[in-house]
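Next up: just one chain, as structure tokens, the form predicted on its own.
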Amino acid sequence: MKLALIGIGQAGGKVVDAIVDYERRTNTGFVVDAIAVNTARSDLRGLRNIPESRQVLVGLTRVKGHGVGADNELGAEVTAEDVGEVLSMVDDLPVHEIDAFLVVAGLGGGTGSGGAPVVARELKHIYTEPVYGLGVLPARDEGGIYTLNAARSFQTFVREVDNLIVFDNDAWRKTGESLEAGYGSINAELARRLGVLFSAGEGDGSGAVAESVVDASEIINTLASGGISTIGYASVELDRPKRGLLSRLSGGAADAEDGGDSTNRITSLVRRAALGRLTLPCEISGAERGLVVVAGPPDVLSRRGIERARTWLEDETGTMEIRGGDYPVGSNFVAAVVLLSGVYDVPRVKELQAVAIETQRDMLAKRESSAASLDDLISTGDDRIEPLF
């Protein structure tokens, strides 16, 4: 699948430059282009794999490229006033070759989370194409003020893409980890899932054929779902020299107990990613849509694997719509992504919603309080002192 990338603010400009690093280094070319959009000049210098031409610093006349410190409301503001010059270079695109854009941005800080939505609606307006979104959560640990981010940019975010991908940092952050090896390592792990998602039917350039191809339309009718969405992957190494060596004993027989190994792995796999670390963990069952992928050496992708897990997710989801295949690739691991659209049962989300309201209460109460206590300490001043005004 060809994909536009766009990252809005810090986070959306890393996880964007960790995807086009995971592109050149697997050489997909799932990545047609990438943009990098802040308020904040330092951070648009840290990119590393997006280059200054492809990189838009919007709100110069309002913040000086000093960025919005947090507040997303004015986030929005800047970008919508210059979404002009993020527009104009899209335009440079090559829009024909892409299936589908992607928009990513951390939903905590205020650059992306409160101009992501902007830009995603004016592409919406402009192209026919599809709009996704890609949208990180904060962790609890990060602050009230980034929690009601999140949860205002989230409802607004969602509303303005085709469908809405989910990471939630809470659910990836070690503790001990320093903020840049926290971050650096979970950039990576998504531009990992992505990767092999979003590349599947691209091809690595080793010319292996898929016996059933995953290409961007199966992506696409997942996706339509709308709402949110979550990834799951699952990965395990091959054990080439024992595999080899039962092949030469063996003959035939090593033959069919490497065909029964390699449906066992496949299914054993796809229940790994399900079950296991989700970009937003939740209920799988419930789940309006489907997509399993199956990377690795085409002799170990096995066509009956694949429709065993796709048998398996359909009864754990409750879904029909589950598509899937195998994605050959030239390497000595095999993987599983299973991605799952329009799922509802979201514990964090809503406990996101939750602390937000209680965080703009409390914020209002204070506001209201300090404003009563500054009245009440000017008035106790001398009366005979004039103001200046």
Ligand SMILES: Nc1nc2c(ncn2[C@@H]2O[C@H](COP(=O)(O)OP(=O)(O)OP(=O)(O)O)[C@@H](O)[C@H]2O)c(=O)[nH]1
Second form
Amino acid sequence: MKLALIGIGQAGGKVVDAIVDYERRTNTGFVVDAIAVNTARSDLRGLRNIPESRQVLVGLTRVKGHGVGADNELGAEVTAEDVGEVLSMVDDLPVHEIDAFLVVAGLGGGTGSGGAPVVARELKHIYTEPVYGLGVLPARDEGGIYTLNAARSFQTFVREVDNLIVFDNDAWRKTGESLEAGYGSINAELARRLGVLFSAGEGDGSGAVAESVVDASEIINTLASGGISTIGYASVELDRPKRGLLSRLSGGAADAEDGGDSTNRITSLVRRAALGRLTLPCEISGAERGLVVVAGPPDVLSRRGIERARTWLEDETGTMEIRGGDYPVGSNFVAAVVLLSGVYDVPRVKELQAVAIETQRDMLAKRESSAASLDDLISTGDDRIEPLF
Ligand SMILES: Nc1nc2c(ncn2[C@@H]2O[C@H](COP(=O)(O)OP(=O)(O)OP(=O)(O)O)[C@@H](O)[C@H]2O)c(=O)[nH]1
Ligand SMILES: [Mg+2]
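Show the form predicted in complex with the ligand, please, because up to now only the form predicted on its own has appeared in this conversation.
Below: every chain and molecule of the assembly, starting with the one above.
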């Protein structure tokens, strides 16, 4: 499936950078174009795979290239003021070649949090292709303002996109490692999940023909539930000798394996993917739609395995709308990606909203009491000092 990626803010830019890196290394060709939008010049400079010609610095007259300092209302305002620049860059690309847009942002800061819903809304207004969002939630310990930003942006972003894929930094933090240091590996992990999902159907150039290839329409139909989505992933290295000497010595039979092995491998991989760590942890029962993609060398992509895995996922989620297929790649790994769309039982989102409401209340109360305290501090009782103006 062919995508145009638009990363907004620092996290948005870095995640898009990581997706492009994945795409180049795997030569999968699912990224037609990648654009980075930011209010901070220094954030744009750090990008390795998005050239300056595909970068847009917004809000220059207002914030002078220094970012919006986690003020997402300002992020939304300056992005709206300069959205024409973003749209004319999108207009340069061959939109007829793409299947969808993916707008990516961290929701806890200012630029991405405020700007992503603005850009999504404009794209939807102009183009008929679906506009998906990828929203990164802040970790719990990032503090109240990040939580409040994320809760507000989430509400808006989910309304402006056809589907919001969510990634929760909190679930992905590694113990003993600061979040900052961990971003590189977290972004690479996210890029791999999205990469396997979206490159399915594009083929790897090996010319292999799958039995039941996943194509773009299946991904689009799965995401057409609307609402929010989460992605699970699991992979296993094949325990078999590399092709070559051994298989030649044994007349090629060394590579052949029992069909039952392939079936079991796939069902257990899909189970691990769906029940392991999701990009957004949630209760999978009640998901509206699902898609199973199994990637690996063609000779181990058992159709029966994928069928069984689909049936299992139907039982787990309680929905009949589980699509599935394979994605042949020349690799010694087999990987399963499970996309669950229209998930509603998400404790983390509920918690985020509750904390945001509390933070908002505290901030308002604090603002009022500060104003009163300042009045008190400078009050001179009945004797008046006239202010200058
Ligand atoms: N997964 C991931 N999350 C990140 C990364 N960088 C930042 N974040 C998260 O994204 C949130 C928003 O931060 P930024 O993207 O830096 O904010 P911004 O959109 O640039 O906005 P301002 O800096 O306020 O102008 C943070 O609270 C983090 O949770 C990253 O590289 N990967
Ligand atoms: Mg920033």
